[in-house]
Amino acid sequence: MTQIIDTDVLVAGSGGTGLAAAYSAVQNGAKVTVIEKQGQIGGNTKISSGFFAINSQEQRDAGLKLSTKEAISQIAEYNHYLSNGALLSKIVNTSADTLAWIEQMGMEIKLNPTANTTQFAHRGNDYRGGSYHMYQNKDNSYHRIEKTLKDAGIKFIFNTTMKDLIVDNGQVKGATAEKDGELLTINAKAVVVATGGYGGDFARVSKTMHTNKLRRLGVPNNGEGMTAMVKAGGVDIDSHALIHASQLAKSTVTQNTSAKHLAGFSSNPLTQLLLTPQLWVNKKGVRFANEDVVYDTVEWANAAWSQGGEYFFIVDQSTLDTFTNNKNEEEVSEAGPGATKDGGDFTELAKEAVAGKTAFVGQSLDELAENAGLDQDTFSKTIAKYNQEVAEKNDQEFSKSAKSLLYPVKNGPFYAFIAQATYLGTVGGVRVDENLAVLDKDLNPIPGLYTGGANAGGYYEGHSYPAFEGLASGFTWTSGRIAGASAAEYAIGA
């Protein structure tokens, strides 16, 4: 038997987008129902670390004088103006107000000063490093938020998966969903799809990103909302994986966050090699990037993706001995999940990696190349050139800093460790206007349909996202707030 529910605004999903949309809609006078496929609120947003905002109270209290005008300019330039300028402007200009608003909802916030950024490439750039308002005591914060929303009269239906939109004569009038095998029909005057992209559909992500080598972190969202919106006339203009740093191959991944609220933590001390600018080569044995990008989560992941999402970092026995003896002079990056700072016998750890088939070893460079499947002649030339650059402290090929040109590859045995780019779900999606109304192929709003967060297109350039800390999570909450207000205005006027 089909259960029928009537509401003004239906919100599908209760991550940051859905929570913001629901609260905004109810504050604007609408009756709101939220469906959530899991048994609790939070979604992928709950593993995110913080919120991007400009000119917030926290920044002003810290003496930071940041202008939204400059932030908009920097993000637009990073995106090569492929983003929707009106949407970008509205999100950034309302970010600080939305941050204060979610604090009122119950989220505890602490500004992370630029000097404390884990993205060492952002030191000295307050727009990238000083924009990070980190979520604190997240379990308690989300409990408070849920209570705030329920006290406001919002109805939650958990363990319920959206199936499709109800469309009548071009207008969205609700959605169907499934709960414990039972079909629900939810009649609504407006729907906000906040289901969080399709990161759980690995085949779909692999097709979008043109590689099946990426590793997945985070809560799996399977694209039900995105599929339904495209079916209803929306146009997916820029959805892509939110690629986020890299990991040792087959590293242990958990959806729990560490003490620093970072996903994907590995306890293996080999992460110190992963997170220092060693020599990187692709599957042909060719060096491909300035390894200093390891100090920026986004740029590191981008470099890895450029090689199909997987690469090798190369070290010799002397480098392993240096790390074993705790005499490494390179700064260990804290980008992405960060490195384990514990010491260890790096030779034994390397041997374990070889046994686990996450690394290769050779007594000679030719043997290493053969074992790792690299072209021997190409690899040999790469090593020779790199060793010369280390000796001269001058990287003519990729402009690696002199301070990172410390460890040549000379003394066998030699090791090649596999590193893989990771992704935290997907971002981007269907074309929207600055009010988060979903647009059809002719750029006309589809009546009654709104979205935000990891389903909304136009905030990113299409394969990456700007390296501003907290940007995706900030967009999630801010776009949801705008979408909820727009949906309520439409529903009440309908």
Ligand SMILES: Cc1cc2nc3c(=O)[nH]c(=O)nc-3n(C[C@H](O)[C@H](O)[C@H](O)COP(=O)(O)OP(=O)(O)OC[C@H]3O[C@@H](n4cnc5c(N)ncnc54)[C@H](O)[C@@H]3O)c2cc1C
Second form
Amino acid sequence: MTQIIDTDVLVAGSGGTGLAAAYSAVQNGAKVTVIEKQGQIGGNTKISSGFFAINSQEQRDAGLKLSTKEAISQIAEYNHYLSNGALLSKIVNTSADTLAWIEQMGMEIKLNPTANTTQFAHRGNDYRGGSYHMYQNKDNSYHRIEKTLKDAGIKFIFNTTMKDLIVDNGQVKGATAEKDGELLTINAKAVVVATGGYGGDFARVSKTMHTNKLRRLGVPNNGEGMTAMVKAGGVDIDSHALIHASQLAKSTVTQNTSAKHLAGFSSNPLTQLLLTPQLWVNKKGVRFANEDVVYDTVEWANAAWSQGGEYFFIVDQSTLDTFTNNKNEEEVSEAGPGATKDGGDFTELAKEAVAGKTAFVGQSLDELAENAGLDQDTFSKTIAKYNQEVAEKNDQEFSKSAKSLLYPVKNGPFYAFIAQATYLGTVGGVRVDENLAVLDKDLNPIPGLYTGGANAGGYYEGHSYPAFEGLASGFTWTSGRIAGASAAEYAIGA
Ligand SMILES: Cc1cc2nc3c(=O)[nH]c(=O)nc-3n(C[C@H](O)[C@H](O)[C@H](O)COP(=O)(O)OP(=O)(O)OC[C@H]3O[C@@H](n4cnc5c(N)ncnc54)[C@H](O)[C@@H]3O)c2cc1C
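Beyond the form predicted alone, can we have the form predicted together with this ligand?
Now the full complex is given, and it begins with the chain already shown.
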């Protein structure tokens, strides 16, 4: 039997976008129903660390003089003006106000000092690092937010998956959903689809990103909302995986490799080698980037993606000994989210990685190349050139800093570890206007349809996530808030 529910505004999904949309719609006088696939609120937003905002009270109190004008122009330039300027401007200009608004909802949040940024490349950069406001005591914060919303009269239906939109004569009039095998029809005057992209659908992500080598993190958002919006006439202009840092490869050979935390972002000391600017080569043995990008999660992931999402970092026995003896002088990046500073027997760890087939070893460079499937001649030329650059402290190819040209690759055995770019769900999506109305192919709003967060297109460059901390999570709340107000206005003429 199909259950039928009537509401003014239906919000599908209760991550940051859905929560903000629901609260702003109810504040604007609408009757609001939220359906959520999982048994709890939060989605990927609850896993995320922080919120990009410019000119917040805390920034002013800290003496930071940040202008939204400058932030907008920096992001637009980063995006090569491919993003929707009107949307970008509205989001950045309302970010500080939205931050204060979510604090009133119950979120505890604190400005992160630029000096403490996990992305060393952003140290001292107030626009890229000083914009980061970090969520505190998340369980308590989300508990308070849920209470605020329920007290405001918002009805939540959990464990309920939106399936499709109800479209009548070009107008969106609700959605169908499924709860415990039963169908629900939710009639609504306006719908905000806040289902957070499709990061849980690995096949779809692999198709968009042209590789199946990415590692993934996040809740299983499978893209029903995005698919339904496209079916209703929306245009997916720029959805893509939010690639962010790289991880050690996960062994498919031995469960122990994972159990011992040799894979993924882990506290295993081996991660220190991943998070320092060792020599990187692609699957052919060609060096491809200034390895100092390891200090910025976005640039690092982008460099990895440029080679198909996977690369090797190369170390010799002397480098392993240096790390084992706690004599490493390279700064260990905390990007993504960092390694333990504890010591360890790096040779033993390397051997375990080899046993798990997430690394290869060779007594000679040729043997390593053969075992790792690299082109021997190319690899040997790469190593010779790199060793010369280390000796001269001068990277003629990629301008790696002299202080990172520390470890030549000279004394066997030699190791190649597999690293894989990682993604945190998807971002981008269907084209929207600055009110978060979903537009059809002729750029006309589809009546009754709104979205935001990881379903909305036009805030990013297309395939690269801008290297400003907290941008996606901040966009989520701010776009959701605008979408909720727009939906309420459409639904009840508030
Ligand atoms: C591990 C991780 C760390 C991150 N860290 C940061 C960070 O520090 N800073 C930053 O800016 N960004 C970060 N991001 C990205 C950012 O969190 C997301 O882009 C953003 O939270 C997306 O918000 P959203 O509301 O659109 O989606 P979500 O927060 O994912 O919410 C979507 C909700 O919809 C529900 N849902 C899905 N499908 C359906 C359906 N069919 N029907 C009903 N409900 C459905 C989901 O269960 C979920 O609750 C991170 C992402 C991850 C995964």
